[in-house]
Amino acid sequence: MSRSVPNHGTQESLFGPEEKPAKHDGLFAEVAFDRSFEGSLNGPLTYIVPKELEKNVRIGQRVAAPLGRKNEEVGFLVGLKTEVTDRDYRKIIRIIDLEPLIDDHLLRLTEWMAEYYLCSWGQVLASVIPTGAANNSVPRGTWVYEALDGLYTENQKLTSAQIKIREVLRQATEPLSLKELLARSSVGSSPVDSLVKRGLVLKRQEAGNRPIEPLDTQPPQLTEDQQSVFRQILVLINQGGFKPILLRGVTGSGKTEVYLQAIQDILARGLQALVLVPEISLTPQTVARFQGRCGETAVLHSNLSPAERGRYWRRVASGEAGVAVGARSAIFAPARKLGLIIVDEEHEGSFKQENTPRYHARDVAVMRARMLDIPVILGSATPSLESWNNAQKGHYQLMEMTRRVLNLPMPKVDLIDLRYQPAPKGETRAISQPLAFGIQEALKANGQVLLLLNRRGWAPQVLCPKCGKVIHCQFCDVPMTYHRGENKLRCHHCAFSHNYEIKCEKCGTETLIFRGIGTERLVEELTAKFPGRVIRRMDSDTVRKPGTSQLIQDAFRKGMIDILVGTQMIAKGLDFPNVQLVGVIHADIGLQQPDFRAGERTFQLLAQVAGRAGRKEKNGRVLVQTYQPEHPSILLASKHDFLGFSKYELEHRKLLGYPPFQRMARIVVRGLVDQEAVDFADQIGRMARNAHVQEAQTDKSAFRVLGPAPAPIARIENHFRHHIQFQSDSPNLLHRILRRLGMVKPPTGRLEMVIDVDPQSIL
């Protein structure tokens, strides 16, 4: 079936100077290239299909053809038509794939996301398609072996042969075979068994992660809530059509027994499913839980092997699984008779990717749902306020589950005014009296703790005390991170380090001071306040290895575990039955945050992790240390008030012109040379403001430019940053002006311009 695409630039510019092909008269090839959204070349360029290729070319396969002044460059083929012409066009050499690796539907999807998103067709297709489907990698299956940090603590007791096995390990740069291990290590297989079912190495095929067990193969009783909601659910399947719903539901009501059971009734009419979570670390119970109610379930992350990638895009291509399950990127699974989609947490700034093409995932789902005439849930227990405010409008149908499965009570939560608790002078304490109180209450009773500390590292600035230095990135504008466990610095913007030297490079002093507290800190200081108790963290540092936070995850469940201690990545979505006391550190540390998001966020996290607590028949408590009690995203979310933090913070919103009451966008030009960046923003400043005046003779939507200024991270990987932000409440007003901006071409190559449509980060 051909598909005709318009060509939306001039080709001529992009061949070289030699002799141009002969006329032709035949088939003709539509080819996007993965290249950058500047100048006028930015649509799909026209090929001539060579009579020996007709045969096998087929819309959705990569193809090669010259660009340029390169011979051979690999895009993808979008369009065919058929037509007689007088120009003059160069030929396709090559077919790659065999078969199309993307239907029509994901091309209709990925040809809107570029004009939304405003980046080249070829730039999209290239994010969606996995390198392993594309390669058609193939899983070897071989068992390798690989250290595990998270469940290891130096007091352990290890035979020397098993010290042995872990150092031979940990100094590995990659897994190792089992022969390998062993040729390297000189012992037998008997200790490497042994370290396996301890935990502390993780044995899993080359290709994935650790084998997922099904959990929950039998479903329960609903509650009244579940029930009522299901109903309306199948009720709007059963109608048949686009219906996009927004499911609130608090903390412990149910909502994933609702996905489950919607799923299966989609599974029944031999349609397939797409479940998007929002953190990779979620998707181990997420899997186990779908592949005991609803069979085959594929998974899509970035954290599988290319060849693991590739075999589940095929399953899920093929029908073989019913279920898709995995974070942003598979919301482009390939299913073919796709019946539903679900985006889970749908709130979660995670879900937006922050380089090109920068799409928010839980918007191109809404998007798909409509190309695809079918329902969407959307679902969350503190929604985004850009999803309520739709609710709220009617463009999205509202179901709410306000009670916690068993009726149990949500979770009591205390704010600790940490102003009116001083640690001992010349001592830096993460934790309050009230706090370690609270610890020995809830592990006497034999229960568990989740603590949450959004800052990762020992220390999140090291300063001289004579003469007040902070240690900075030398690529970025952001103090370096202290990791006392490797003794380095670490900038958590471009991952620079080096090693920790006890001076001062500007004064000489030897003595310099830890500010701050990060989570590797923490864990030390617990302990020392409680001795004997198991102790783990939970965080990107932790769980770099794939399988590692699944392992920390079942060990926590299962009781193998005192006290869990993690950056925000513990508060979402994950069920611990047995946590009786979850404690916050350092409620503030989002606050501080130059975005007019970070109240948002700091209540969502908040909501989110409190509501870990008490799942359960026990009661569970929440305590929440702060220096600001009194701000209303953390004294509302103590109360788990969403109702009252979404008035306030939407009046609030509304006021300055934020969304969701007009659309915003959002460029960077980001420069080798300060001035360079200066310049070119003031340049595309000035051109922003002229075509506003130009369309505001027809179109007097209210439309605003702030700008250009440096960006609150003025630095990044040595590039300058300056950004300008744009208001309006007409999306098309600020598309049409964007696009004319997009046009411009730096006038250097040290020059970049990145274009954000609706940016979930100012930063």
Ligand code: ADP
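C-alpha atoms forming the largest set that superposes within 1.5 Å between two forms make up the rigid core. Positions refer to the first chain, counted from 1. In this text the structure is predicted, and so the values were computed from the model without any measurement. First, how it differs from the form predicted together with the ligand.
- After superposing the rigid core, the C-alpha of R370 moves by less than 2 Å between these two forms.
- Put the two forms on the same core and the Cα of S350 is off by less than 2 Å between these two forms.
- Residue displacement note: K164 has its CA displaced by at least 2 Å between these two forms (rigid core superposed).
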The other form holds:
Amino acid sequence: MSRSVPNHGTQESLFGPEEKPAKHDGLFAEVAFDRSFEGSLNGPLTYIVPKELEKNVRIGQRVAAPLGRKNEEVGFLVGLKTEVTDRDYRKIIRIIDLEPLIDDHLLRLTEWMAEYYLCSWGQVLASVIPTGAANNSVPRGTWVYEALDGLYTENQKLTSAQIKIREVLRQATEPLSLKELLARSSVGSSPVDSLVKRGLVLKRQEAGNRPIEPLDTQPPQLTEDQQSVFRQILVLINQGGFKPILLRGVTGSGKTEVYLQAIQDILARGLQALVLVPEISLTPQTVARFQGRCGETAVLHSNLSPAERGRYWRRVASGEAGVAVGARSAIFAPARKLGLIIVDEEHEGSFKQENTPRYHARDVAVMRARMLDIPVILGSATPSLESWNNAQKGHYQLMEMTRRVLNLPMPKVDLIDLRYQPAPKGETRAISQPLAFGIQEALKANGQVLLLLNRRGWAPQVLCPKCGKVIHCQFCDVPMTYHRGENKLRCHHCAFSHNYEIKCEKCGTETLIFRGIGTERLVEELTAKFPGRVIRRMDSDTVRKPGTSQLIQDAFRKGMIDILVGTQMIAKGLDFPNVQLVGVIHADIGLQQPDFRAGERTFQLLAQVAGRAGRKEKNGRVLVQTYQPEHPSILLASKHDFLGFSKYELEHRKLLGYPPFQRMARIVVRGLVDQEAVDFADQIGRMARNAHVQEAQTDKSAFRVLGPAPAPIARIENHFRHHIQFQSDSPNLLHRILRRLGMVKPPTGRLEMVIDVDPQSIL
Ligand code: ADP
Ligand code: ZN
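For comparison with the form predicted on its own, provide the form predicted together with the ligand.
Whole complex next, starting from this chain.
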């Protein structure tokens, strides 16, 4: 089998001059390596399959082969061909997996991704195939070790060997076997034992995937909306073929029930289904519901150990699990008989991966469905404008559910204009009087309160009142956030943190000012205002430990928490029946971002969080504090008016040539030396313009280069960042030009170029 491979490199240059590989007629393998796109190592390279391996090589296996100066590197076997050639090739050394890890369809999908997202095929494969997929991860029953956090106090003296062991375990992404642990920390086993005895390290047996009790739910009587949508979906399933569906269903309209019934239909046909959800809504309740109705369900999320992930991967591949549910990377679940793909909350930014390969799982889902010729359902209360535009143009079939289940009304949203609610002099406060009153009322009526503040920490800025200096990260061009619990200043863009010093480092002034309010400070204010109430916080600081997010959600659902404060993670897809009041502390935060999607994101966030109110009874209420009550994103979200918002925003985007009207890409050049980054970005910018002049002779599509310019965050982790933005009518033209730029090798190893196709963030 031979493939058309983009970007073949010049292989000759990879051979050491003294080597003279033998000529060969017989079987050749194409091997894709996890190497970057820059320069010449792009597509798969051809190798000789030695006679003794011919019987066992299969496409989709990993193999070891010499690469460049390295004697041996692991790559993916992506093609086999028989031919006679007089070219010189090197030989495959050995086969790593006897069984292929990936089938032909997923190979084609990853090949498309490499071309579309402009990275190497090997990079895509390496990121798509879980390390535990090969059946050689720690077997069930093996003793493994994990760090136990939170129990250690400074006065528990540890030996240096013990400290080292804890360090290794903390840094490990998975529980380690004793052998692995000792190898990594190069100590003997007795300090490990004493740590286990003292309760500072957890020793347990690898148990296999944690079972989730299936929840046996009887299908409810479908609402009219649900029934009509379900029928339309059945018609499309029966017709067969690639059928992209956009399901716009308001919050609480019962989209999940429609998914469940569609999946049951698919399973009855002997096929499999794949469901993508945002990470946070992957609750045990959701999974149990799927298990109860759809039988064995594989759950793929980021907190699985490689062994667990691998087991699920194989259950899906063998067909034992009929359904796979998961976050972004679940789109690659190796279902061999896939009949339906569902992407819930398709507008979610978290479906875009922000490192190579920079894919958008929703778009990959649509491509996967297209390659397999099957239906795909994109569901949301607030569809992305890309999907909405596709539906308007008839590329996607639009289905709508405009009413909530059980005849529940949409919750009433009131805007609180903060310009008329000044805080008492000298006081920083987050909660205005009307909001405080609303909270009081809801609590009095035994309801629960959900408060959204999309900013973690105690105060987002610390400044000196005398010289005006705001404390910035040493490595990034952003202010440090004060975290009171740990009394630390933290950078939210890199790992840098330091203990809080009361003195201004510039002028020595001893009283610094905290500016702004984060979730931590909000909890403090609430504790003072509502004594005796249980108030908890859910943001990426409090849910860092796997499982914590579940604990908080469960406690809230059971009524053990009165007020739950959180960042955007509390806005997504959660179903808490007893929420009587949803409060938004500062609706304008996101609008300040220099990103053309800021308005869309704000609208989505507000509409989604408002949708958490009144999901069981008719008295759900939403109070939104804002300085810009007349801003369309805020005003229209308060009226649950998606149609009005999309109309307004699309007109705006059309004028400026932004997506969905034009395609966009972005190149970021990063470097330790600013001038080098500037020069390289200039060079790329010039090349882009020249490339366009040439392309324009045959392709007259609109094309625009913006920049180079310093990125909105001009320095992250000590790397200076300059970006160039591209917009075009024609995705093909855009790709041809980007492909040329992608081949440019940075002049020094200190520079890096990142290409982002369909960028979600342009900071
Ligand atoms: P959405 O995802 O559209 O916001 P959900 O799927 O979470 O809505 O459903 C909201 C709630 O309504 C859930 O608790 C669900 O169990 C319930 N529900 C769904 N369909 C029905 C129905 N036909 N009758 C009664 N309750 C339903
Ligand atoms: Zn930083």
